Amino acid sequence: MSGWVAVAGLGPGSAALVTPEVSAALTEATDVVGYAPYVARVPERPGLMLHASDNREELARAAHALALATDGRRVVIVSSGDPGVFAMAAALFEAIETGPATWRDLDIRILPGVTAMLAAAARAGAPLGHDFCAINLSDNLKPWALIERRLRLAAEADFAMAFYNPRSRARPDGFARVLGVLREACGPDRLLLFARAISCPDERLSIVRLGDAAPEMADMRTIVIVGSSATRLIERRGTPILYTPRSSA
């Protein structure tokens, strides 16, 4: 038996948004490797192994797919949204690059998902309509200095940004330092977005001017667009739509 390795995004969390071929990629693996909370997604079935593990464990759990899959295991691993996006797809070509030279030669793929910044903008209007940026708020993996920079020049280049991991348990007031930067950058009347658990029975969206956001908006499983200073609100009966028109003139 020939192993593979796929790594899969499942989409923002409705199962009618995975991919069928993710869904195919699921129907023939023999195992399932992935944070628990994205395992937990993936229903049982006979001659399925299921191998959750714990959060920042990518490389770990990398290696763990890749050693599988040379014995001849038909592996995916699977993430949220889109394997490619702050996800488990870099975390294997990390693996992978530090690895044994076998590793290299393993049928490697890598099946898109939809994002949550995609899913939570489709749910708004269309605040991505014009050139945006996605930043990771994390500083798990890169220092507050940098996250700051960039920032600020996202800000400069009038971009549109859509952030993920805004505020977590373990740094509850780094959102607030960005708030802070985006308020300085770009005044108050910028409008911002918070989707939380988008495409879940939780869902809630919320669109407020920067002057009158709170930290305690946002949380892991809230997606933040802030738009650029071209993004328009269209107010109506329901819920408003948020829109960046495609014209920068």
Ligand SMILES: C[S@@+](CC[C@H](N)C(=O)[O-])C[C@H]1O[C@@H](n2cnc3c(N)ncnc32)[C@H](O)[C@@H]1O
Second form
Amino acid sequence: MSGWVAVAGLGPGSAALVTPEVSAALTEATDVVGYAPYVARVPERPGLMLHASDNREELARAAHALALATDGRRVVIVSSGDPGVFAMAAALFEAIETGPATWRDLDIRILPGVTAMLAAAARAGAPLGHDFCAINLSDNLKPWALIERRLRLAAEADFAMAFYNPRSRARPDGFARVLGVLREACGPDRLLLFARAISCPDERLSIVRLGDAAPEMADMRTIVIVGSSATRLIERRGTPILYTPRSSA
Ligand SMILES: C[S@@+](CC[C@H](N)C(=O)[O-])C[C@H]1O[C@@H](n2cnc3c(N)ncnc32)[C@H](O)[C@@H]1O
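Please move on to the form predicted in complex with the named molecule, as the form predicted on its own is already shown.
Starting with the chain above, the whole complex follows.
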């Protein structure tokens, strides 16, 4: 039987947000490869080999998956959320582009998933209802100056913004700088959503004005959505609705 590689998005956490297509690929797989916390989300079964690896080993993980598929194995590389959003799909193609020519002819499928910004936006209302952009705030793979430039230009263009990887133990100061740039560009009244562990049992949401936002409100399990100048709240009993209307003057 010929091998294949599928790069599958497991969604933000809840089993209810795993697509039927991803579940079917996991059922057919002989091997699951991925960052250990994501592999841990895949139910074990006889005949399924689980290969968990450390963070920041994306290229080695991709090469391992491609070698297994070359040997005829049916391999699923798991990502959280969507595999094409700051995740393993691009890493796989980086490995293929520079790897042996035979890898290009393998059966390769990218199976989409529910990315964190969409799951978070849906919980809060519709903050991404008009034009928006997504920025990875980690400076592992790009210089800080580029992050800051993109932030300033996105704010100037009045996009709503979703920030992935906002703050980690290795980068405790970057997010404070981001808040500083935003305050300069957008003023203190801009609305922000901090959405942590969306769809998981410890999910937490808070909506604050930029003037009240603090770096400690974000960690690596948080996605931050910054509204555009049109983003607003609909007050009601309980949690207000955060949304951005579809039209703009
Ligand atoms: C390396 S990126 C991977 C993104 C993933 N591929 C996706 O589409 O959601 C990891 C970042 O995604 C965000 N994230 C992933 N799952 C999340 C969740 N359940 N709740 C909130 N943010 C989440 C956080 O910003 C985290 O730092």
